[in-house]
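What follows is one chain in structure tokens, specifically the form predicted alone.
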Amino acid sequence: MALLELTNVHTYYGQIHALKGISLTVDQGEIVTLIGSNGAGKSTTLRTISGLLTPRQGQVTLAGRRIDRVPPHTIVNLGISQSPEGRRIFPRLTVLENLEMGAYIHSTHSPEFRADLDRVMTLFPRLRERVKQKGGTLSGGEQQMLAIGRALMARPKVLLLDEPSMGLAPVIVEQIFDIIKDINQQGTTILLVEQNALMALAIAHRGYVLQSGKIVLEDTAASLQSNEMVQKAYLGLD
């Protein structure tokens, strides 16, 4: 049984049919990536999983439990947290306060909170150096680290990452992707949405290609990297 599964999911924005029968699985311990052009439905897929959008048809399950009619805060409690596109940290709160917001499901005085905070600071040493600094004063790369760290504070079984490389310098992107691999190797399952298909496929186990709200291709990451259509459309190779 897959840890996370979407079955024939149809999601709308008003009358706009954004997801047209999406079915995908994410197994325990995997990094699975969704690649596709702008407007393909990648972020909509993550928003549907996290309960921010409710599908009109189909279902989403986590460890066999249906969650597509469950409120977003309950989905976090069940084990799914998201680092959203554009980071969306709280700019007027300190780094520590942002991380505390991510850990709202357990007390900041608990041993679990201290252990999670230490884990995040170990993954992102820059956050330890800036723990009292306001989020809005951080660089773009540091804000991305904070967004991922905040999501990890909820102790997710599945971490949803939406465009973690967006707007970042190449050297910072490499650092972020190395950390994503570390998070996965520590036992967190990851569903990754990423415009940089080359980087995403380099760290993923499997991938899905979305076009106009439909999955048009699914395979191992290695096979997708060598697929002619993927190379031309998403990897910049002729």
Given for the second form:
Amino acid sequence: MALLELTNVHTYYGQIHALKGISLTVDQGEIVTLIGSNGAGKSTTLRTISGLLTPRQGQVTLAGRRIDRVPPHTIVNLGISQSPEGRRIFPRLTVLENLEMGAYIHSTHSPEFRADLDRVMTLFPRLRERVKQKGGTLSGGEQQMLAIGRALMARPKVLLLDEPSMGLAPVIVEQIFDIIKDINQQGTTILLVEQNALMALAIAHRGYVLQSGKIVLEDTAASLQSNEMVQKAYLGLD
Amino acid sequence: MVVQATTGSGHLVGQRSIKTILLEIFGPLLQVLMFVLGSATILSLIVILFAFVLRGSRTDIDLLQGTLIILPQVIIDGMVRGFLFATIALGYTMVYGVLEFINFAHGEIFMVGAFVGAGFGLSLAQQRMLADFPPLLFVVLAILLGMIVSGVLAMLTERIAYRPLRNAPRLVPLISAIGMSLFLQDLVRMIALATGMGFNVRFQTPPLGGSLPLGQIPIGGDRFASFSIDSRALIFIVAAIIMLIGLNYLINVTRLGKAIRAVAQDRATASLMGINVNRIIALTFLIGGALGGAAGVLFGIRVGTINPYVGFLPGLKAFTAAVLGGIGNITGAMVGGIVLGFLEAFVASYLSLFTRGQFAGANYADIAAFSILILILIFRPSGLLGEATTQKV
Ligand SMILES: Nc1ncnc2c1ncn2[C@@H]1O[C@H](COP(=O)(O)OP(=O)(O)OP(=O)(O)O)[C@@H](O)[C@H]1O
Ligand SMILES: [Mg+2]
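Starting from the form predicted alone above, please write out the structure of the form predicted in complex with its partner chain.
Now the full complex is given, and it begins with the chain already shown.
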């Protein structure tokens, strides 16, 4: 049984039909990537999984349990965290306070909290020097690190990452992808949404290609990398 | 309360010492204190200057002496008004912080607090226990009762009148709040009349003591004016300061306070942290309502007689104070309240003195308050403390 499964999910924004029957699975321990051009519905898919949007049809299950009518804060408790599109750091909370909010569902007085904090600081040493800085004053790359770190603080079973490479310098992007791989190897299942298909497919096990709210292709990352249509449309190769 | 993590190399990470925590609690309060001193000093200098300039034009009284004699009382009055506006303004600003919505029924939440306190005094009086009741205990119990009832009431209004409209166009909940305000006025009036309290209700308390002499100031020659603080004013100021300390602790140090700030900054993302946004909003109303209720009790004790419409003007002025400080900004609400309170007190006392009573001050104080609202809206829409965006909740 898949850890996370979407079956024929339809999500709307008012009249706008954004997801038109999405079905996908993410197995325990995998990195699965969701690629597609602007407006394809990638973020909408993640928002639907996190409970920010309620699908009008279809279902979402986590380890067999239906979660498509569950409110977002409960979904975090069930083991899904998201680092949202655009990072969405709390600008007037400090780095430490942002991380504390990430650990909201746990006690911040426990030894586990300290261990989690330490793990995030070890993954992102830059955050260590900036614990007292306000989130809004961090650079884009630092904010991205904080957003991923914050999502990790909940100790999720499944981590949803929405475009972690957006707007970052190539060196930083490489660092971030290395860290994503590390996080996965430390046991967290990851669903990764990316514009940067090249990098995403390099670290993912499997991938889905999304177009106008529909999945048009799914395969192992290796096959997708060599797929002609993917190469043309998303990898910029001819 | 120390949160720390040690790394392999032994560095402390994210340490929060007692010192930081104290700073988080008293930092904003220090800012408020500075505004208290600043407002008092500047306004005092202004009236003394006026007195100097106008002295020649008057033969009936020595204007400078007259100015100095009432000055200490005016400053104390300014502080009382200031803390009144500050405690009420916090309710507006906190709710605005999380919902970007002006809860126009907040003045009535305040009024209900005053009625709860008065009801408590009345029921003690009916049992002939009031006269011998320990005064301090009475004040504490009345405030606690007012806080509980007003807090729960504020939470209920949110649940009933605002939450169902959360996704409606912005004007709709505003109308609902105005409706709620009128409803509460008439509901309290009905209850007060039905229970025999009457329309104008006397706020009975055990004897709270008279005035405490504070000192003397020279007013020219070898004459001195002694000044004192009314015990009710003292109670007001002390209670308000305790509440502001409590609120700063709650907002800046506790997990709940951080969650409130997170919700205020980004509601959707807060829910992605596992924060139950509806519960946090309800708790924000509870806290703001409780502060308003406490302010109502203190107000009732101070003025002695209340009616179901006493919430309107203080509510509107506290809203002005919140805007003055930058709506959504908690320290700003306190500062705005203080500044407005001082301005009002000075206008109320000195306008009449300087114009030979032609402008009997108390009514003109309202004009001063609302002129300020208009001026701020025009010239400094983000409030005294500058960019609301950098200082919000
Ligand atoms: N809040 C909204 N209201 C209305 N329509 C929306 C809203 N958010 C997204 N949409 C629409 O839904 C569709 C899918 O948007 P989504 O944000 O999921 O795209 P995406 O694949 O994440 O794109 P990008 O790569 O640009 O982030 C788009 O057509 C978009 O215009
Ligand atoms: Mg997107």
